[in-house]
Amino acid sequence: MSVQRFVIIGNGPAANHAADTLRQQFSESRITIFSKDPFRSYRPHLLPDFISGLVKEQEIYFRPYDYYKERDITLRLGQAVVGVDFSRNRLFLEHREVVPFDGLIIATGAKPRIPEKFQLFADMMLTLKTPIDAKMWIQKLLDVESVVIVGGDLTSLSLTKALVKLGKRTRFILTEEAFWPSVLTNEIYKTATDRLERLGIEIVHCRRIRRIARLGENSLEIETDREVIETGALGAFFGLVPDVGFLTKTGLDIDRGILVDEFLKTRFEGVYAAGDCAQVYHPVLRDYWVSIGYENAAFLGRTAALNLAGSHLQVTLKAESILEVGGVKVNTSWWTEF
């Protein structure tokens, strides 16, 4: 495949692995990375210490910029991505830049999820998925004394480490739309709050929040089915969704995720896609699976670099692997690491 053109659209691991793979592929081809946020590539799992103090800023990122120069990587950052027309090879950027391509990977990722339920109160909810989150987190810790994560995934029990190490009171509230995409079974509660309790975390036993009302700049209420609790903070870890928006009207198939089959190939020919933004085929279950945490997402963005440069890899997992959470298959080890 003779590809003078290659656009990844994305900047996490899949997209990285991807430019790596494609340029150990073709030395000459260009290759652009679009990244609709303003900073550079970083490592995830570090934003906690970097909230704690225990990292500087500057080690969260895992890339310099010379990097790429030196790779012959165009990376363009705060440049989003709002549509792609197939049928002619181009992407459409947020400034109206028109950009062709002759491959494209899209490897956007996820966002926060927040529950349909609680999107009224989003703007009191604090979420941590990038730098700029880890930033807010900072500024409100320095006034407030007291946090309630509503959570149950990894990051959510990594700031809560955080948390404690700073001195902050923490309490913990586990529901089922908190534990998304994961089932949380009485064994997981259990295993979990025992966990937490260890650390010196308040549990907060409850099946539902009722309501979250703001009593001022530093301050807010939130009232259960059991109690109200009045705090300085509020996080809400509810799992990540795939950051495909944009791409509803393009043709491609999406369901959670862009659907892509077991080699991550779109309905176009020369697109793939990779990461937490996929769902992959998957031929012995025959239904699609999507991929959660920073190695999963690695190897997809390799896989389809190859793939994209005339490989014919095929990405399976054995099927028991894959668990199953409200119709959604899931590959996810993240418990194991807590």
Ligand SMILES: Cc1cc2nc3c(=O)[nH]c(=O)nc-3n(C[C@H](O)[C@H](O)[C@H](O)COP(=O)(O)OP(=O)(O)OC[C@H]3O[C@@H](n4cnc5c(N)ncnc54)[C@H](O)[C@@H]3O)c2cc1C
Second form
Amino acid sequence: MSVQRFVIIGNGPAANHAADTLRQQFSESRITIFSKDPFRSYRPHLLPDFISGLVKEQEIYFRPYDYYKERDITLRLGQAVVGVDFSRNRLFLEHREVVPFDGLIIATGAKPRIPEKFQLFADMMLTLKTPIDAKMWIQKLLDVESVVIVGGDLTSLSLTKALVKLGKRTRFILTEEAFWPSVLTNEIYKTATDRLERLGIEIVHCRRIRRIARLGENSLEIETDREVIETGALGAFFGLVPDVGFLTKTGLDIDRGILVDEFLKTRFEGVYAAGDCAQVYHPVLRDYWVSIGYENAAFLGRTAALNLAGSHLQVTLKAESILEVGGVKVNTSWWTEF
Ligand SMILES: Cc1cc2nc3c(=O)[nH]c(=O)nc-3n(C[C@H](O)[C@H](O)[C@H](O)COP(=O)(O)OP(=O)(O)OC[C@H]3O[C@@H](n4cnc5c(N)ncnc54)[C@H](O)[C@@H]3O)c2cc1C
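Next block: the form predicted together with this ligand, after the form predicted on its own:
First the chain shown before, then all remaining chains and molecules of the complex.
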């Protein structure tokens, strides 16, 4: 029998745990990881500390290149997959290379969400997902003394703390749609604003943002329904959405993320999805749920790999551990306290 070729798209926890598990199952097979990011695996929760200077850049990366070499896993960084032909089991890289596979695990994670109504202002907003984003923050903070954070997702608080540590005037616009994956009730709004104020953060109380305008390279004007404020930088934290745009029109079932059954299998033989990019069927709820969080992603990556290797492991989550936010069912292994 010829050597099996396993391909994994992504280089986050889901992808890496999938690769390790496949290697444990198959000592001879070819395992290749493709990541559009040009850097090694990193610890996203350390990015705010990197921005504040508490952590050095080398500390955010883990898994040296030797780790992959020792396990005979090919790591191809900075190589985006732009399409997949599931009928012929091959994928296409941005630089036009065609890569065949016998088994595929899609673990492309999620990217920062900018709601429709803010799309127009997206180029004035900074987000935070990768070390490159963190470097953009570091660069910007050299030139500005004030920052407005709009949103309220799980990343924004740690970044806000970092900004305070750097002595920046930090104001916060806590918006309803950004409190993902929690629901912003009046009670949570009060608790969150009390906590933020105790940290020295000003709250901009408003119902909506009407307009954002650039006054200069390091000066923005934000008009809310109550006031007009000026700031040096604007951070947008509206949660993350699955990074699956390149897979539309490939025949995969995609809703919010890639729809997979409770075994993490897509509609195509030998093709699985795991981590933040997947939407997993729950047989009791008879509905799909979205995964958020590092540990969840690692667990789903391992499970997808074991199933690709021939196991029949069902992802069983207690229905109570799945919360519903804005019509989307979510399970998070992340800390959820704001
Ligand atoms: C700033 C920040 C702080 C966080 N803090 C925490 C925390 O404290 N605790 C916690 O549990 N979770 C935290 N998270 C969330 C956690 O990082 C994610 O849930 C987790 O990383 C998801 O893992 P994943 O493997 O599914 O995807 P990701 O880690 O997002 O990895 C996706 C990978 O896919 C690659 N990719 C995407 N598209 C393509 C393509 N077309 N071709 C090739 N490669 C592609 C990317 O380059 C990347 O390597 C944080 C996230 C952020 C952004």
